[in-house]
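In structure tokens, the next block holds one chain alone, the form predicted on its own.
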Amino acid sequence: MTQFRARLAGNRAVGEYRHLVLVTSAEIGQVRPGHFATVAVGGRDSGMLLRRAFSIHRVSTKPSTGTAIELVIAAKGPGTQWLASQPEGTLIDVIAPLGRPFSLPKEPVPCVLVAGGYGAAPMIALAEELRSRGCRVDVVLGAATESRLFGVLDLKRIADSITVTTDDGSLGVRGMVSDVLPDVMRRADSAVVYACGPMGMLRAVSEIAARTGAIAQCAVEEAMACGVGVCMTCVLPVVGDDGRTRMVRSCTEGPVFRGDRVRWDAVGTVPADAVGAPRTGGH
């Protein structure tokens, strides 16, 4: 990971999100789809001390411009909100790349890629890794209304099939992508299901993944105060492969996690069985 400076090329609105666009000098090494940045945000003058943390869209450098990362954010609180509201050639204090990125089949096997919302921002550049590796590829992207719904149109031109799903029926079907699941990966034999948005949709995607025998990649949606392991927000209930639960971080060890060992059903506690829990009773 690398800490710089970028300055803001880009600001656009795509439906109810921002499309990012920074531009840097700096040398940030390989980034791969699944890795994540902290961006600092609020000024020198806010308050506001905590980074926030967004998937990485996509990557492309250029000898006469540098290096341009794009992010993809809903402007929902004071600190997102600012950030979507800079101009162009706005400084901004970048790390990146973070996290533990998807892994990629070293043979051609069927994939099914799962997004909801603005979790469709790093499905792109995944599935053409996927398609350069003969991979096929079936995507399901679901959201509240056709509104918050992003990169249909790019993964219409780079997937086998694509389905979506708004809870409101405004585009696609009419329901949830776990509704539509089942029958996609059916018709393709999907053996990897990638899946990245809400931790409630996670879930629904490693249980379906599980009944069918299919490997499921999930990037967790979990709030990363730091993006480097130091500050502990982000710990979440995953078995290894001894078995024992441990609370690992998000931010280092994730944020992709094979879906059968997030035990979703205690995210957000600390099960009583979890390596180092608190002992009840006095003993």
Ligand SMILES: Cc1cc2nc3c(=O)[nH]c(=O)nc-3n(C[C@H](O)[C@H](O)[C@H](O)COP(=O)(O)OP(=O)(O)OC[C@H]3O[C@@H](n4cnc5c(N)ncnc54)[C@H](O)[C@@H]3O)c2cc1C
Given for the second form:
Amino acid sequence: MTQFRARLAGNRAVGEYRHLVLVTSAEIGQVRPGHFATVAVGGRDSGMLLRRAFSIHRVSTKPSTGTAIELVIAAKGPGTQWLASQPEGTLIDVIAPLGRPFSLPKEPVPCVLVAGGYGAAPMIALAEELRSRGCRVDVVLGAATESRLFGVLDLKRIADSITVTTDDGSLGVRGMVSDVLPDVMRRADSAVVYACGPMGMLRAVSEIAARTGAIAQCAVEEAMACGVGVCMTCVLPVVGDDGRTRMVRSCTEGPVFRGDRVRWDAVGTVPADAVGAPRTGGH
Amino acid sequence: MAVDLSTTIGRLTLPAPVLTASGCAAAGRELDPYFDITRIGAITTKSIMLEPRSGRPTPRMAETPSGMLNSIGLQGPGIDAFLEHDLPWLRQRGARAVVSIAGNDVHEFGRLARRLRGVEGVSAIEVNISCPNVANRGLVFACQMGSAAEVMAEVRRYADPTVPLLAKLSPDVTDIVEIAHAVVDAGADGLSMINTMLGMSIDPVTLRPHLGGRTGGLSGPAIRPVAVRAVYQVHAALPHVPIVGMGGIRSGRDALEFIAAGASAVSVGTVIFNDPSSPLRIQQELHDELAARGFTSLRDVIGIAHREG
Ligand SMILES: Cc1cc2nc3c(=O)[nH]c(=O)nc-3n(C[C@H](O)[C@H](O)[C@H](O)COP(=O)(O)OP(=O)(O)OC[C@H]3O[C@@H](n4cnc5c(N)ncnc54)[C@H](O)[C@@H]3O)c2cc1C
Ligand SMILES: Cc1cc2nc3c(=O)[nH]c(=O)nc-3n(C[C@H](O)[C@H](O)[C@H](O)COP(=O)(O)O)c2cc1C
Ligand code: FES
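How about the form predicted in complex with the named molecule, since we already have the form predicted on its own?
Complete assembly follows, chain above in first position.
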């Protein structure tokens, strides 16, 4: 968790996304797949105060230029549009690495990586890491349409198998990742599922993993005001080791959670049995 | 030339005038990687309640022009866990702590004050009266003279008499000076102002309130002129009562505005989310702003906007 100014050294279109390269000479510590970065948007006196969070796609370090952090961003609202439109050379305020990354298996067990849209951004480095540990790696990528798929070619190169789904059938199987995942897992005998994408997808993946007894590692995307653990906006209901549900910060205790620990049905609410939940007649 | 930045709030002397605002710095630990938290005036901790509290449903925030809305609902671990884990950490780290407390009713404020008696590492207590009074239809204590004064008197009764008490005022009142008088008469040594302003945003897609809690507190530079006005009015009426000013402070120049309006110290809140290293940066900028104007002491500038000429 270092705050630094990085120079935008690359900004190019990849399908509907922008692939950004941010270069810094700062010493940022070890970055692992699943870590995220936050970026201040709109310049020094920006009226947009809240930093935007992005998964770290890749990190590389060269003695001559420093550390390059790569992000894949969808230009949706004003903040991401600002970022997507910055010319090379712009100085950007970045904090990285943040959060808890994906846990890696100690044994070389078969793993399946599931991602929706830009959720594939952290999966390439994760696939490489798992392969280097001798794990079998299967990949399932989904998106609304072909232009919103990311990383297909890279993952094809690294993974043992790759299955692509699109809602409109423009590439691969028409449908959702959850339609094909059970088959992929059966064939590969997957022991761990790594997932990054929208909440609905993570919930479906966790349910599938629970049925087969696989461990699910899910990177969630909750709206974050600070990204560093001070504001309590980014919470979701998570079951702890003691079996009790707490509203847990996804920026510091996540964004990666075990799928069987998140109360997916209760995300967006405070379950009545959560620690400190309002009592009837209370606040 | 170096400017003397030290300041006093009642019996408390702080080596520097910049604090973090309650709810924007947790209990300090998460900000320590971004700046040396012992170098600023103090960390004001997130308002703590008697019991653990899970807060409101998500979404809990919405970005707004130069600000944000939040509806956290005072999520926190409760006073026992706070005293066991959070406060000792701040003390060991050598940081000063202003402990913010919040209760569901008058009685709970008193019990919290009692729990803090004799506890080491409490530089001051900030009484967050901008929360709903469960015993009185959820009306906010800070919005009525009577209940604001009642809470303050209760805390005064049980709190350590050597620890300064700050009352945290809400701007959502007809006459903030009236409330300030009431809490000072009831025993407040100083005032923290302002808390967030009640707001709402509607999701343009669902056409329903964006926040899980429906309404939320507006903060950030968008509310700064309201805060400066409130500090100015209260300082004019109560020139001897120290004020910790806050509301959208983003730079040393913003901090200087509050000092000139009458604040003895300032807090940085929402801007921490934009820049977690901002409290120390703002403190340095304030120093430089004072030096550039030829001032040698912060104290000479407190309330200067009220002077003629
Ligand atoms: C851990 C994490 C990893 C992410 N990784 C990526 C990624 O790799 N690529 C990518 O394109 N996007 C990613 N996102 C989503 C990205 O942060 C949002 O799309 C972005 O903040 C929206 O900003 P905006 O200015 O376009 O939208 P606005 O609507 O203007 O945003 C307003 C506010 O809401 C917040 N917000 C809005 N949508 C989201 C959202 N979906 N998630 C979180 N906060 C939101 C913003 O941070 C901002 O504070 C990630 C989010 C999180 C939490
Ligand atoms: C996310 C968030 C949480 C807050 N929590 C508290 C709180 O627990 N107690 C309190 O007295 N004020 C709380 N506040 C109000 C701030 O302390 C401060 O008074 C207000 O936000 C104005 O300052 P700012 O514009 O610099 O943020 C909170 C503000 C925000 C944005
Ligand atoms: S985003 Fe502020 S605590 Fe997680």
